[in-house]
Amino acid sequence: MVIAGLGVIAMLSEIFSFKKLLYPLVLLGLLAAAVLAGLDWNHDTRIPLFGNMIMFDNFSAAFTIVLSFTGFLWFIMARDSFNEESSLTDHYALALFSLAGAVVMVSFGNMTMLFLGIEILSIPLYVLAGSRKTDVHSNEAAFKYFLMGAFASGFLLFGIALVYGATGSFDIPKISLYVAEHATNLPGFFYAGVLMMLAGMAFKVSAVPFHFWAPDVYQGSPTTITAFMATIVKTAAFAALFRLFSNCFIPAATTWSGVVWTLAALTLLTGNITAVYQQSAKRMLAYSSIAHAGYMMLAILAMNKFSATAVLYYTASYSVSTIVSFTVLQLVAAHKGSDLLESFNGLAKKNSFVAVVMTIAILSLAGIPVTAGFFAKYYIFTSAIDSGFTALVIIAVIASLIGVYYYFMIIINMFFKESTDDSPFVIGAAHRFLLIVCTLLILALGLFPDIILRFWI
């Protein structure tokens, strides 16, 4: 409600002429939303809202905190991007409403709210992806994202309809109870519905073979919007996918586990191998984002007592590292006028601070000790091995080794190649603050992983 209220305030700021107050108000509001979510931690019972359509439990509270704080970091990153007075409030409102949809996705108690959350999240992003109106690539990204998103929503809705037809309810607890009681004699169209819902959600997390939209949309969209998709959207989508399947469909796991295994393996290999051949750093990070979806799918497949915490830790560490990488990419692209890998050449000599924080973020994305990314992968792998998916973990480890190769290409360019441009590389105070905070978080989560892992979701 706080986040949605901020979106309404953003629209009213244009009418009542207080746009200059909007930025600090949004930052304070997002921190307040995170604190308010934390106050609901370990509530005696789930907090039902809107006729049990929203269930706010520890799982919801934890992911809402991650989403709110990621949104806080993202708004600092995107501050300089909202420089058009004519559309300033529109950008703020669209981003905030999309974030509100993400919160609905992690706390739904009803299939209807799952769908509404996805649409509230997605529709503003279709607009934001095309917000660079004079850029044909941005226009193409918005159009492609809209068409593919509508197509995926159709799959999701058809799946929801089939599950409703089999169970007679949209309510998550009722569906779960029905599936548990009739696990041996569920109709065939119920399983078809589960698989169609899986296909719709696989699009949202950009899992192979539902990933074809992601590289073009990520590359064509403004860099700040790409960062939003790679962090907030992916966190919300995986939390929703985990919540859906852990609460409803575990008794039918024999039907969908093999499909998820295949999707995870294809996503890991396709994402990492394709990233190796990219010359654009932005497109490389897009394929990297696809690969990370593969790692998180291991926790969905494992579905044991470690999985929820593993997904939370992974999304938190991945989001912080991704915010750093896209912030630096945005700064480098603005300085060089290009997002090619060679744009990073000689960055260490021009601005050693930026090069060092980018290196730490890259090491975290690659899963190198002692960063947050190492423990994120470790706990995901542990969760999968505990459920007997050792072969898939071996594939994931091989994929990680491939990932090290293309991640280190950026580090090599920054420290061991010469730049052809001698102009100084200067960053603003806000971006410097953001990079320092995120880097400290990456190291803190890596050195003290129990900050998150000690909580029982």
Second form
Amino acid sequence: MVIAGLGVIAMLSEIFSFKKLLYPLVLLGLLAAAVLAGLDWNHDTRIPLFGNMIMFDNFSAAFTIVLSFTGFLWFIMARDSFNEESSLTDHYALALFSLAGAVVMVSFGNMTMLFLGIEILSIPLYVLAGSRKTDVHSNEAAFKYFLMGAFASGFLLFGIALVYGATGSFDIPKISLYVAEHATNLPGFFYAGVLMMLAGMAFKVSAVPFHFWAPDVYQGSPTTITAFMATIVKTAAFAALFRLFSNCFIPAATTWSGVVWTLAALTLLTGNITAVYQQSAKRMLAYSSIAHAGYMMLAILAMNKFSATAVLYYTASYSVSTIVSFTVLQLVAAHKGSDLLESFNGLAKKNSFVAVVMTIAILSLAGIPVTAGFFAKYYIFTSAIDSGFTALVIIAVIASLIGVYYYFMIIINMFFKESTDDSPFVIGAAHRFLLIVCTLLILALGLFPDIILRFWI
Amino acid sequence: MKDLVGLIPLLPLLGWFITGLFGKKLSRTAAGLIACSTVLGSFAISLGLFFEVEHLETHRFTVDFFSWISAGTLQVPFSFLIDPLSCLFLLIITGIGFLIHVYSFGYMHDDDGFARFFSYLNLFVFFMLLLVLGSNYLIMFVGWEGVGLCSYLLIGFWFKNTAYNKAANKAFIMNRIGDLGFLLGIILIFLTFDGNIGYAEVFDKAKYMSSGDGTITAITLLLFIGAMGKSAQIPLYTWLPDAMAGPTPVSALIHAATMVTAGIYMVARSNILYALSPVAMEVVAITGIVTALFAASIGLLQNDIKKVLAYSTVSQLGYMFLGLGVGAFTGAVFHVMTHAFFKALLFLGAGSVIHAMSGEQDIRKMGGLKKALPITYMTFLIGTLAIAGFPLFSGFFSKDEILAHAFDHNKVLWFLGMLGAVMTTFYMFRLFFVTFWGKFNGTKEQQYHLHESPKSMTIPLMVLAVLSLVGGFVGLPEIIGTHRLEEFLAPVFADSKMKLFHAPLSHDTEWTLLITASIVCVVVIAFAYQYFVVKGRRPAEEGEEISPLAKTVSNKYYIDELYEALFTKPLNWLSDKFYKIFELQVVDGIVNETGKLVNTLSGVLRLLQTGRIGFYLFAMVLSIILILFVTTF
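Having looked at the form predicted alone, could you now put up the form predicted in complex with its partner chain?
The complete assembly is shown below, putting the previous chain first.
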């Protein structure tokens, strides 16, 4: 089933000849992929494909749905910015390949597939980050991302090699079995391998101190690509990290949980605190995205029966809110020619619809009740407290309080400050549709959190 | 009809939604029509239900909509309970509510906030319907709070006037005090009845409990505090007279059909709980009679036409609580109904007078209005006779039923009740004679503008007049005919009746009481006629010398000033101190310092982001080494 979904995606991207049809086809294809993944739901047994290379289970299905749907939303958002470029179809294809990589990452059954998924995801992104060829920042972002990404891949590969050395297999179930049976007498380099893999993945999710690339790359890349990184890449990376650790390395938890604890705490504090000082809204959102990685790491750490749901819920709500905030940011930046926080001044008077939608998205990111973000944080925190990580939850709560501060700066600018000019602020129908759908989703997830939770319970 | 139950509250809600959102785009006629027709629709369905319930074997049914809250042991379904009691209230709310809507159509016609006014009215009706329809205390509470909110919005409808806003605040705050009691009562019910707050579950259990239980007394007293706030009983009554600030139809809505009857409804609904607690019953009865007398005495010397009516409402509510307290549940509900008729009539009549007098509310400036306003005059007369308890008018039977029970319970209560009735009759006829008889005392300009109100205002008056005239016949005392209302409500009060059983009054006693009441009423009217018409006395003008007692009474016993000195000022002082010391220094200090710290940290951490890729890579590698190093050892 998943191949069918992927096939659609891959095939679509090959159609170079009729550009006009491509866009609706991509959108339909993504929706179809989401539906197909939904059909695979609850086939009780896991579906092994390609000799266990890919293992399609409920976890993968759920995340594939989230990913495809986010992709769908992202394509609506990205339409205009792609039209500016000459090589439209190339970008479509690259984004779709990257998305395919993300799907592989959430359904791998073998270490090599994990690595391949990450590379399929990353390589098109390196190109996309630099897709604004004439822009120095874009080029710089692409280069930084690529160079550091290569390093991280190196760590990951090294880690995989070490784990293979210790367990004698790339196959997830086999590794899992081996680790469980020899929990007490694993060689030291196995743990080193696990930690190396953790570091490699931490790079992808932009956890501190492997986050340095994120602010620069997020800011330099075209806003649409940044949105892609902040939503799809982050979702896939977290799902992969969760899948890897929950399937294989639970017996070795004593070794890595301390590390994850420290990384999470550092990520939460650094992300939120640094965001406070930023003048550029885009850079601020980049730091906020780092901070959100910190929250999700709590679920990895907690690793109990709610964690998978919590991560799923968090990625879904976070992705939707992020899409909205980046869409609005892109619109504002296009309108004002700058992505500084000041560009938001007086938005409420110019276009109250956009201002209200943005406010809802930001409230969701800040985790204020009635929005999806509140329950997302709530589930993550309860899951972590259940596993006894109360101290870290306290840090997380403090961090999110700091978060409220800088999130509200945008709201204050929109509603209480005057704009310097009075040119009208208009948005297209597609973006309006996107914003409405996302806002409804944010509110729906916040009002009826059961929709997603019911999957697992 | 069962399937349509949901529509009863939904229609006004829809009306609120439409008139509230699109009010500016709709024409006045359209907005008014929508608002009126939604309430009319609810009334039609309620009427259908009313006839249906009577023929049901169980006399009740529940309509489940969805599971509203499920948390642990707490299961609260969103469901409605239809039984004779809720049916009767539905009819009063939607019926009287509809007439008030129609009346407002004429009354508010020149107001800028026309659509806004109707949207609030509809919302008010919606919450009141929710209050009486809910099948558990929580839904009642939602309606309860909603009604409080709407009264706030409507009392402060003309929000440009500061005094009106203050009145709105006062109503809201007084109600909040009561609401807290109600909420605590609900929580206590939840704890006492094993996590149940549904009527069916709670009352079924209560049936088998023995009388005099301490917890039940606590519950009923807490609930009664809620009722005190909403139904304006001592000591939480001061908001109601001030609620006059709202447009007159609002006063009618608050005083007659909704809001203040909520307290009565709640006590009547919880009748079995009260039946279990003689102490609480006694408290209710005494609060009721004291309020009745107190408010009636204030009413004697008020000169604002709406203020007089406001105190009469407080006083009449006191009678209803007296009825509840002495076990005359049917009598109290009966009085709610007749009171709804004549009080709505009187308020709308007063509105018509004010309308004709170009906004004048002081009765000393009126007089001789009967020629200019014939319809208002006739209907107002009927309303006055009804509230005075003139024989055969609606108020006569309901008041008599309450007083008869009071007599049975304790002769002193009966005597005080009669005293209150004397005062009621006197101040109502004082109001009536001063306003409509004698000669005109207003300005020339006012006299020139005197006119009867438009049809949309007089028709509701006439309908209400007919109801006030004949409304009492559904509840004839046993000695004259059948008490249809009692038969209808019997299933609701059956259990408490068993608990409170006592022998009915002998027929002779009952006749005596009826005739005494009639004679007293006629005598007082004659006296008032003699005093105000024949002798031509008029209420004292501003600045005129009056006795100290009269001064105290006309200043409402200085209760507002007392509250101001006792509660408002100390609270303001305390809050000022807290603001200056705790807030400005402690809280702000902590918050600002934290903010500064975060800012500084942010400034430092920001510098780590050098932009140089070499440093980034170095940091990554260093971190890995650190991680490996630390975990190995």
